[in-house]
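A single chain comes next, written as structure tokens; it is the form predicted alone.
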Amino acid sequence: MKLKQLESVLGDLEQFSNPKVELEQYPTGPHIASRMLYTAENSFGDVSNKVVADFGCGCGTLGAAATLLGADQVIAIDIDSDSLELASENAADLELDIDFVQCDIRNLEWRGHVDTVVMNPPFGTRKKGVDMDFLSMALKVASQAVYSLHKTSTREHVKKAALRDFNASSAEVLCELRYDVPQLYKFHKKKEVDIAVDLWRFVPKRNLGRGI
């Protein structure tokens, strides 16, 4: 699938009515989604015929287009059952198959084989460490590369957490983007806010017995 032919796929898919903010709901637009999920598997082939989970799926977008691009398996993970629904009726929609789990992603205790974790996680702004939480269980998870966005500001933090604390062998920002953030909140004052965000990947270290 081309890579614009995915983008305009993944615009059709339902987003959030009522987003929660103590959650962070922002949905991962299809231009971002889109890039993410198509360099992710033509720059390093992390989703065709792997397994793929996505963390604090949402809307589902992330797993839709790994699912798209030929992925063997998707596992959509998110606390919210509300969010699930909602990812669930985009996968049926597009007549897409995909696991969906309800789970906290800080308490996952995952039985199983893994290749590629994908997210788009929490930034952090209500819960401090949120999006470290997220990172660290994904390297954990992953046995193959983990495909993260991140605030652009917080870039030289998130290396560092992810080589020191977080068993990465290495850590690479693919791309700077922009991501666009709608007025969704009563505390927002602008329609749209664009935030610059890393496209991260990470590879873990490689550990016998992967899985946890």
Given for the second form:
Amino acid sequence: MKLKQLESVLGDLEQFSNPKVELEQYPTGPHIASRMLYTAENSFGDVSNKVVADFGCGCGTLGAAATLLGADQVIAIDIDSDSLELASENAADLELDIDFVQCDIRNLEWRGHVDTVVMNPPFGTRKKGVDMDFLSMALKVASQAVYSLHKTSTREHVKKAALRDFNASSAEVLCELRYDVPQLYKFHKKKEVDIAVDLWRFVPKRNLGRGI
Amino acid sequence: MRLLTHNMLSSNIKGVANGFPLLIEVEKVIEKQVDFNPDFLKNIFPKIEWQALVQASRSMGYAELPEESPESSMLDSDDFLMKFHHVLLELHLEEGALVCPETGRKFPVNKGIPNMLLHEDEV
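Would you mind generating the form predicted in complex with its partner chain now that we have the form predicted alone?
Below is the entire complex, every chain and molecule, led by the chain shown above.
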């Protein structure tokens, strides 16, 4: 599938109608989601014929993108039942086979064999440190690679934590993207804000994928 | 929820030493056809906990998998691969529960989605 085609399919997915601020629910736009998964597949071969997990899947955009690019199995995990319902409707509309699990990523117990984790985690602006909790768990679960978005302003911190504390053998910013945050919540004063985010690729140290 | 996912999930309650595999209580199983992909099956086979898969498939009403973990030479048999494919990817637990083998705590499965959220005192 071509990048443009992928972006257009993802653009048709239903987004949150009542996003929950405490969970920092911001949709992953089709522009970013398509580039993220397209890069994972075409530059690194981390998607097709792989088992992919989408952490904090929200309305399921990244998981759908992984499935469209030929992942053999996609498991999408979220804490919020409304998100999962929407995500499973989105998957059904596109006739994609995605397995959904309702779980708090921080309490995940996993026996293993996930190759790649993709995620757009909460940035930790409402609940401090939750972005790092996601990253830490992703690097425990993935045997091959983790793709994630983090605010550019946290770049040094992310790199240090990944390499020193979370067992990553490499942590690389693939590109810097502009993340449009639409005016979703009442506390947003401006109509739309553009924040700089990094698309990261992390490689876990032990390539065994034995789970937690 | 498909059995491939079941094969990875474990009870996450605090203090539980061996939360795998989760037992399955079935209310409703559905089947959805998926394209047969032998390469994927061969690749995933060594990573599967066979006993857990057999036990799960029996709870779901499918009894045709061999009890003992098959030799890898079985992967040359199309008949075996088709059964493995069916169990792993085509059977869905649509309604029911996953049960922690140690505590008996039930994790409900609704519309195919297992709810593994913990209560406050289980974290």
